[in-house]
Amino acid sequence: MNAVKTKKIKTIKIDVDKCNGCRACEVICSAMHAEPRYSSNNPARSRVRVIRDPLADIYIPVYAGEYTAAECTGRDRYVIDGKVYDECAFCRASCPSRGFFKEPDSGLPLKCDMCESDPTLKEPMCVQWCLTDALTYEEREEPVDDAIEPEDVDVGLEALANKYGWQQVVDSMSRLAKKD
């Protein structure tokens, strides 16, 4: 009998009804990803953003997802309590259409890494610092078809090199390798 391969999926569940817009998640995330760790605070470096409409008292945390080299074709609009929001406001991707989720110094895309560190944290820092429990950490197992093919990695690296240049990609990889 073949055993089903699974992978652990880590995610942050967002309850927008609980978010009060304090932005503690942005502050701790940017400090966690500073070099050296916790040495500075730059919200542009944060992997989480709070979309806000303070007059309507609406706050929506959005955390960074995968990079996409192309602009999306969807330009849907959402109406929340009478205010119109562009679909981009809630998108998790770093893309050519907007400046969200890009490293301020290099312009390279940011992605939430669930605060992977040594020693391993029980939960990402944004979840630990969320006093209203608007952010909660969840892990689950999902079946996997196959391992990542080397060609997929090559395509991703080539897309980054086309956008930022090989030297920028190499420099970033070198900087990330030093963290290990």
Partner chain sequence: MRYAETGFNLEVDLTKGNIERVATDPRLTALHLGGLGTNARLFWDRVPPEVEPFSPDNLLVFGAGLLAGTPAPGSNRTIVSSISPQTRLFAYSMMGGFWGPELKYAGYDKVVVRGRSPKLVYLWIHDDQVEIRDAEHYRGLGTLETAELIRQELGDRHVQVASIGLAGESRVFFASIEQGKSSASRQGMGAVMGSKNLKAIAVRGSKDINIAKPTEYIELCNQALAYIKARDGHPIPGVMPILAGLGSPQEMKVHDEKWHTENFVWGNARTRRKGFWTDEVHKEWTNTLETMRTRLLSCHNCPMKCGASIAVDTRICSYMMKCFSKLTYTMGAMSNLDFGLRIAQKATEHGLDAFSAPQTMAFAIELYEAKILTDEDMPDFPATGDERFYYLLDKIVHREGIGDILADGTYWAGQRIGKGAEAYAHNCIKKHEQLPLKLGMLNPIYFLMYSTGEKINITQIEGNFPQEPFATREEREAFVADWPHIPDERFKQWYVEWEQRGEHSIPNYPPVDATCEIVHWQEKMHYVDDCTGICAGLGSFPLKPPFHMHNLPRLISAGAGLDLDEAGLDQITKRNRTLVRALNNRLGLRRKDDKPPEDHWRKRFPELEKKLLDGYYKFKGWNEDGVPTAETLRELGLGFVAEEFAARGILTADGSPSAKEAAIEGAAQ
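Beyond the form predicted alone, can we have the form predicted in complex with the partner chain?
If you are looking for partners or other molecules, they are not here, because only the chain is given.
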């Protein structure tokens, strides 16, 4: 009998009740992903953003997920405990409807990579820097079927294509390739 294949799922548990709105997670994520590492910081480049609406007492750290070319046709509104959550509050997409999760200059999509690095960190940086435990790290095993994950390059190219059209991208690529 074949053993069930499992993979390690890395999760970050977000306890919004504990969030104090400090944006430390944004600061350190952007610093961690700077080139060279920690050489700059800029929350606009962060892969976690805190949706803040102080007078509504809303503070939700949201992680950058998949890129999407088109925004949703309908927009959700959740009412929890008397608070109205709008602005696609819980959505992780890098989406045309908002400025989050895009490189400020190129517009390329950003995605949380759980701080993949060599050597592996004991915990993602945003978790390490959230001293209030609004963010905590958990690992668990889950069964998987081997699906091929789209590579980062694919996602990046698709984003460029959506912005400039495939023809432009193909032209640029062949031009750049000739330079080498």
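Since the model is a prediction, treat every value here as computed from it, not as a measurement. By rigid core we mean the largest C-alpha set that fits within 1.5 Å across both forms. Positions refer to the first chain, counted from 1.
Participant: Is there a C-alpha shift of 2 Å or more at D15 between these two forms once the rigid core is superposed?
Facilitator: No.
Participant: Relative to the superposed rigid core, does D57 relocate between these two forms - that is, does its Cα move 2 Å or more?
Facilitator: Superposed on the core, D57 moves its C-alpha 2 Å or more between these two forms.
Participant: Is the shift of A159 between these two forms large enough to count as movement, that is, does its C-alpha move by 2 Å or more after the core is superposed?
Facilitator: Yes, because once the rigid core is superposed, the C-alpha of A159 moves 2 Å or more between these two forms.
Participant: With the two forms matched on the core, what distance in Å separates the two CA positions of I80 between these two forms?
Facilitator: A shift of 4.8 Å.
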